[in-house]
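Here's a solo chain for you in structure tokens, the form predicted on its own.
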Amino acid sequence: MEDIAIVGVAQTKFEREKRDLNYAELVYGVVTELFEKTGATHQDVDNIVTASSDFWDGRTISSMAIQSAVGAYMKSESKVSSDGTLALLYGAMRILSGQFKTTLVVAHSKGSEGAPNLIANAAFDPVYQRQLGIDFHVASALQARAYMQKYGLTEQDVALVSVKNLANAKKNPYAQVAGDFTVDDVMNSGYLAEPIKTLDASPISDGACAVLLAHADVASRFTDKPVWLKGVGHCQDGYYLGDRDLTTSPALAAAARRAYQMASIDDPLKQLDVAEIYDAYSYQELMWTEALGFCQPGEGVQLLKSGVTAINGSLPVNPSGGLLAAHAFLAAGLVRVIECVLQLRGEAGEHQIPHAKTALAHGSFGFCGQTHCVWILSAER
């Protein structure tokens, strides 16, 4: 990949709900927070990718309500109504085209201001499925146990990687959700789907995010610590959640030998330094890990026993609380990015990984992982 770099990154806190900030006012505060950080101006954007769902903005045309505060105003502006990774992309591909140097990337969602199990169950087929009520619970929960029964797991195993993660999120100070849970309170949360329980799942949050891409010839006018693009894969799988096996991710893993080879890794549990990736529910973070060749296919739960996975081990997963500490639908990707790219820079606080110099970006879009994204960023170009 020709050298682009992301030389700035904003989020904003996830919460539950932010009734006090409409859409343009969220993406507002982001764009303006990383303007502060790189001494960035409109002017230095040449053009801006936006990630969001008119489903769940409840309008048509999503992007339309944040133009301004983006400052599309004479510029070109595109939207990606997929996750905030394939909005990255999308923004990398037109710096690569040779139009244009920057680009602004910003995600936003307000899950509290949608019906999730509606909006979910409307992505189904309207002639067979959607009928029978199925949401995002319900479709991972036909995953969980698939793969549960196929491995032999037990609920226990699994709520291990929410006790994991919601410890990590103690120590990000934009985490929705964080604390001391042990795999008693993830069994004692309640069911929203058997086998997945409240603490097993990713909360509604509010949220956006934006990242500022710019190439080699460009960086240094914003930032002495790029952190480079070194890899990217994607890959989508079938539609019919009938038509897979579900037991496993062949899309992940194809998106992630494309990301390796990109950036010669042949070994991603010794090169890696971090990761962050889109678990959603908790049994994903040991169905992707597989799928991303930390481990073998069923290995992923002895993995994250041994402490690999752990915020101390040698390849941390989610050091941030991943999305069981946030899930901003349309953001979250992206943010697992910035995540990296603050482990990258030494600027990750209290969760910073010592020495991280290379990391692994994942997001995820559709059904039981329909749809990844992998990402290799790097500190050194």
The other form holds:
Amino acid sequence: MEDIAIVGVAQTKFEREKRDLNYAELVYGVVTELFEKTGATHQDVDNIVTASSDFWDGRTISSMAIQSAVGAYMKSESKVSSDGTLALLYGAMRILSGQFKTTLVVAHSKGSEGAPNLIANAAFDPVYQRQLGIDFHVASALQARAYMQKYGLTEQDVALVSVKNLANAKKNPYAQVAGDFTVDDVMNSGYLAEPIKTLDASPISDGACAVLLAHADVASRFTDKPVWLKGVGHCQDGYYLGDRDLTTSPALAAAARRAYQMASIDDPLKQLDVAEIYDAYSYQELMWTEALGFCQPGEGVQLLKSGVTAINGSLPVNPSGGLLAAHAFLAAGLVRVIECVLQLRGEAGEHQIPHAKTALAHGSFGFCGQTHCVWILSAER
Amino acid sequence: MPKNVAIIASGQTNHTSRRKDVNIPEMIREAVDRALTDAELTIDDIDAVVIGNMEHFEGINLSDMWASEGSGAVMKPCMKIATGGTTGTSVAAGAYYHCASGLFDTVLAIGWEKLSESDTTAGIITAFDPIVERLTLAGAIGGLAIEANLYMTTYGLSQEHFAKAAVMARKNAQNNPHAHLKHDLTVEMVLNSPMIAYPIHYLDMCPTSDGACAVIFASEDRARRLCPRPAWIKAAVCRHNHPYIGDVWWDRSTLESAAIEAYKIAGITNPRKELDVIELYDPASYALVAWIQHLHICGPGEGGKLIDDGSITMEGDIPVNPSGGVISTNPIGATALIRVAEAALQIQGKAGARQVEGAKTALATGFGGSYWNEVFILSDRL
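The structure above corresponds to the form predicted on its own; please give the structure of the form predicted together with its partner chain next.
Whole complex next, starting from this chain.
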């Protein structure tokens, strides 16, 4: 994977509702910003990969609405209907094939225009599960409860993730939810589905983001600070919640194994300088740090309490605030990649991790983390 | 240059209007099992899965997740790609790039749709802008009727030419055990069938089908080891149009642009001579007549002549849609992948009664959305 670099990134500020922008305008904004930052024009873009959802957009072929905004006219565009980290992977594959030198990768979502619980409910089996009214909150509550019970965690333990990440988010100008919350604030924020409370759950966001990928041959045309793709892995778990051991994530572990192997990482806790991971719910950050091999199963909470994952710890996790600070569906994973790029370029501003050289970005899709994608990025080729 | 990739096997369900005996994962599993049997592989030999359908049609969000057990994606890398009518060719391109990138060696591409559980036209309408276009473009048919009409009047063709194409396609379908509509039609029957949107009659139009298609792609080494006669991918090209139908350049075809690029990549200078068979994504019968000119099989407006003289029939010099095409079979998310699978079957000599003798080079297309197109060229040799 040494041949491909991220040469430019752009993201919107994430907000609960962007009433003044339709999908095309939202996307046009980030693409224009990306072009301004890199000096690229549409002529420099060989092909395009987008990530969006027909359900969230309320439009079949959700990519059609943004076709002009991404400059797809008389070009090849394809839509990955999954997390933006997988769109990035497809974009990289197209360059690795030798057919293209650059890929524009764009993800967008407007959670404000849909009914989130109905959209989530439509992902469940129509015969056995949908009538139960199950949605992402309910499914995640089952997972949170199973995980907490297995390792004897309290709701206060889990709340510490929200306290950490929402405080980090104060330093991130793109964040939607941020603040100095206490464990009591989280505990008193009201149950969405017991044991998950409002401040344990990621918000609903409107926003978009864009990444320009380039082959090493042309990368220097767009930036003097390329960030190199060093490793990637993705893996999908089974569908039925009852078929899975929800207290663990073998799919994330498998994805991480592949990414680590490709990037020659055998001790992630030591070799990584920063990680941006897909904490759609606070408990998930604990579970995912375990599956990523930062600690042993069940020890995510000790890792958190020891301060290792704090913004000034030895492996800061979600210095941007993560998904708890902003969650534009499908774009959220690609935003993790973008945050890692900012860290590796030393452009993360107030939430900059000093001397970050190697970063991990994680995306996920499906309920209770059914599918995962792990990226290893480096400032050095 | 891209790494070489081939199709080594494929499997299809027997497409029909209503599969009540299987749910969606079971229907997908049927196609996957047939592809694995064709390849003499098991699911353990598959490195990654690329899958697609149109989620609005069946009303299933995250359909790739739900399909896991049927697709065989459990504990494997899996990616969902969905681009409307082109979903099948986009999935094929996805599987192609999985292998061409060098990241994966054996990749399963799956397209499916169970349109009996869908209100397809209602689903298609939502592709268009809710304020400017949704109220005036009735699903897929409105835009197709505009183009058919424009083609007819520009080149002075008649509805009989389109009806002849429909008769030919449904006749070809009789040779295809997987095809949905296999009627013995006459031109009169097509012309006397109800008018849906002028000049497209009911029997000119594609059906809605239940079905799935699975195709196995492999890197060069793996393909040579696993398959005695792989169908090599020589070119995979996609071209997009403007998203608003009012902006679409009807005379500047994305199909033509994609075909020209694909011919260049594949080193084809005389497509009429060098191609042995074409699997064209024909959403309505007029497309069979009109779009072959974009593939440079004939000059502008000469499609009618090719219909009249039999050039594109099974007995002609360049058979188009031996499978019966889209107007005989249309499980939308699978439809364009079926074109690629059928082209591969022709190259592999496994097309049975619909085999074009000695087919060595084949072209397959996918069509979707606001008149965008994808073109694949397959060959028996590298």
